[in-house]
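The chain below stands alone and is given in structure tokens; this is the form predicted on its own.
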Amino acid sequence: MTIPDMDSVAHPQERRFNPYTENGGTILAIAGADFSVIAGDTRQSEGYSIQTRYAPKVFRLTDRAVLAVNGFAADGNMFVKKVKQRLEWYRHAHAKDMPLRAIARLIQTMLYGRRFFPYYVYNILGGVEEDGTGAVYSFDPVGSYEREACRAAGAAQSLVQPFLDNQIYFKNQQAAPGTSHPSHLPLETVLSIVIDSFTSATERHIEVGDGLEIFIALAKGRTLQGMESIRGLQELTVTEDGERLFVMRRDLKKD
């Protein structure tokens, strides 16, 4: 019989069990005059691991809204199904989608109640209103939310979100004498902004690449102009006469 060593019997040994982890990747969105753009990576890893190399972040939750998930992918996952059972829900109730709005305070709801045990992952929702405008609102782990005009979460947060407030708000440029910044940037541009966001970060973050997926969200009634030359798009709406849902996905460098 072994016998204890009598240190460890007579002081107090800790245990300790983390239940989180970081599985990199990174997402972001754009709200135009009457879309959104929604996007994320598909790369899954673990420190230096890679768990997969196609670990979708971007989700359909209606033809009006997309939700991006960042963080901790289990706690993603389990997220994004228990908000589409409470869409669900709400559509068999009232016979329609709920409002973008209404999404993000449910959202807000839902992270606040888990607050002492949150679900580690920030949360990016976009879409369009019922105003016809695009937006886009962006929450932490326990529920802090805003509407915002673009916003970076994830690995690369940091190397991307610079680029944006400089490419989106037009931070640390001077406008032309006699003119103005746009306060909309057109869909064409937005899409070129969010290629070259993730190309640059694959380059420079070991957690993100891959694969790249795109989503964009159109108001009703607004035609598919700047969109003509995509190869590759593929149309996710359910409902006719209203708004409109696509999807295009590229390549990331897998190194």
The other form holds:
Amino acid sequence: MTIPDMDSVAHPQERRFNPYTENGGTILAIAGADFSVIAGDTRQSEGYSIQTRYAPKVFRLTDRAVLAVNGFAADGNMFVKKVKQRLEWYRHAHAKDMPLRAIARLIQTMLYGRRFFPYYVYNILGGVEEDGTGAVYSFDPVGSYEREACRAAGAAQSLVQPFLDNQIYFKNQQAAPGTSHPSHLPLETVLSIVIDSFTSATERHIEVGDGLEIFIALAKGRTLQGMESIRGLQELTVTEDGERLFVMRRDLKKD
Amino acid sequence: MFRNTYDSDNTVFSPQGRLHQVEYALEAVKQGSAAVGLRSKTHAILLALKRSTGELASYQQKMFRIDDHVGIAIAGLTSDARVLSNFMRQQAMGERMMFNRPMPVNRLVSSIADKAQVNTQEYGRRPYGVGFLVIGQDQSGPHLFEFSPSGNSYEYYAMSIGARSQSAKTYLEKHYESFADCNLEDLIRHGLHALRETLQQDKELNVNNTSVGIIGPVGQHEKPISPLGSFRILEGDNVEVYLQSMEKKEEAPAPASVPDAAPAPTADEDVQMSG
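For the form predicted together with its partner chain instead of the form predicted on its own, what are the coordinates?
After this comes the whole thing, all chains and molecules, with the earlier chain placed first.
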């Protein structure tokens, strides 16, 4: 008697509504000495279809905090709305904006609060800390978080993060003899790395493309240092003599 | 009168058709220190007199921000004010979340009026002991509303509540026709004069006891803020420049000392100090 091949045996199936879906896209954030850059492509897809070529994934929370959300777009958008509401309550109670590391901890508690029906979102929070340093915090869907110098998340994470490890952390490469790797990169270099990351990801990953939105958060007193005339740069700052926030958009390939 | 037997239960009318508990709640508002509100075509402002229990104490906060486009000044029980302003904030945030637009001011005021009315008709509950002056801005321009614990709310060109507010009302009634075309600095000056009427004999307005709330475009003495029209509260040293622009008390209408950037004030009638 032969053992039946398990694949051809009938067995019970359960059909259920799947509350989640993947909407593609990629986000990236890099922290400098006194600035932070947070970027995301603008394509939203489901499977092989494009839902829209422009759906923002990166949002201004305050003049010094920017949140990028990626994964399931409906959860991402709702989560951002709820974070903004919590920040508004903080403003009512304290008459000032929430500091960045406090926002990071808040995001953890909000995500873990839904431990048993999670927000299917990979969050990256970027901005400027109270002490003026650039910061990036990355989260998993249930709130595990860590402060880092750089992080990529989303569809093309596996293409972009290794590139960043090499170009930001200088992994697996030696500095020229007699020199050492810079401990902090200038804004111009970081922006080039971001744009190159996305154009490359667009080449090789179908879910990445259409457009790129880059937010730049600057510490108090720091200028753009010659980058003021960069094409399409728009200031979003609300407060006087505090941190400054800018956004710029670029096209990415639409195929 | 029969007042005393009909005034313990909220749900009992007096023979004259009055609810005494509600009227006593209105008394609590009259005990609070004065707040004045007035509006022009472009701005709506609130001015409040902050009280302190003594020289060592801080001054009681009289103004609260509800949303970017709405602010309130309170008179009466501060604890009740915090509860109601919290409710207003929830309402305003909820409307933004659901309808993707700021809450219209009249709807916001109606929502607390309806909430306060419940406490005038349910057994065992007491009315709120606080009145508000609400300023806000929506598509139909700047607005000023009064909310009272009776559950009534009205829109006004100018209004005052709290202790000795009748003196402020007298000033406002005298001058209100000129408010519509005032610029922000003149409007604040009128408001400060009205507020000054409510002071007792030897007191004066200073940077510690005066609070100004503004809705509308940025004024000459303010640093640029955005978004335009946001509600902001001026306190402390920020109020000094406006206090300086007031006319001196009990002087003949001589030209007032004008800060450099402000336009010349209109020829004011005598500003009388109340007794």
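Only the largest set of C-alpha atoms that superpose within 1.5 Å between the two forms is called the rigid core. Positions refer to the first chain, counted from 1. Remember, it's a predicted structure, so these values are computed and weren't measured experimentally.
Post core alignment: R231 C-alpha displaced by 2 Å or more between these two forms: The answer is no, as the C-alpha of R231 shifts between these two forms by less than 2 Å after core alignment.
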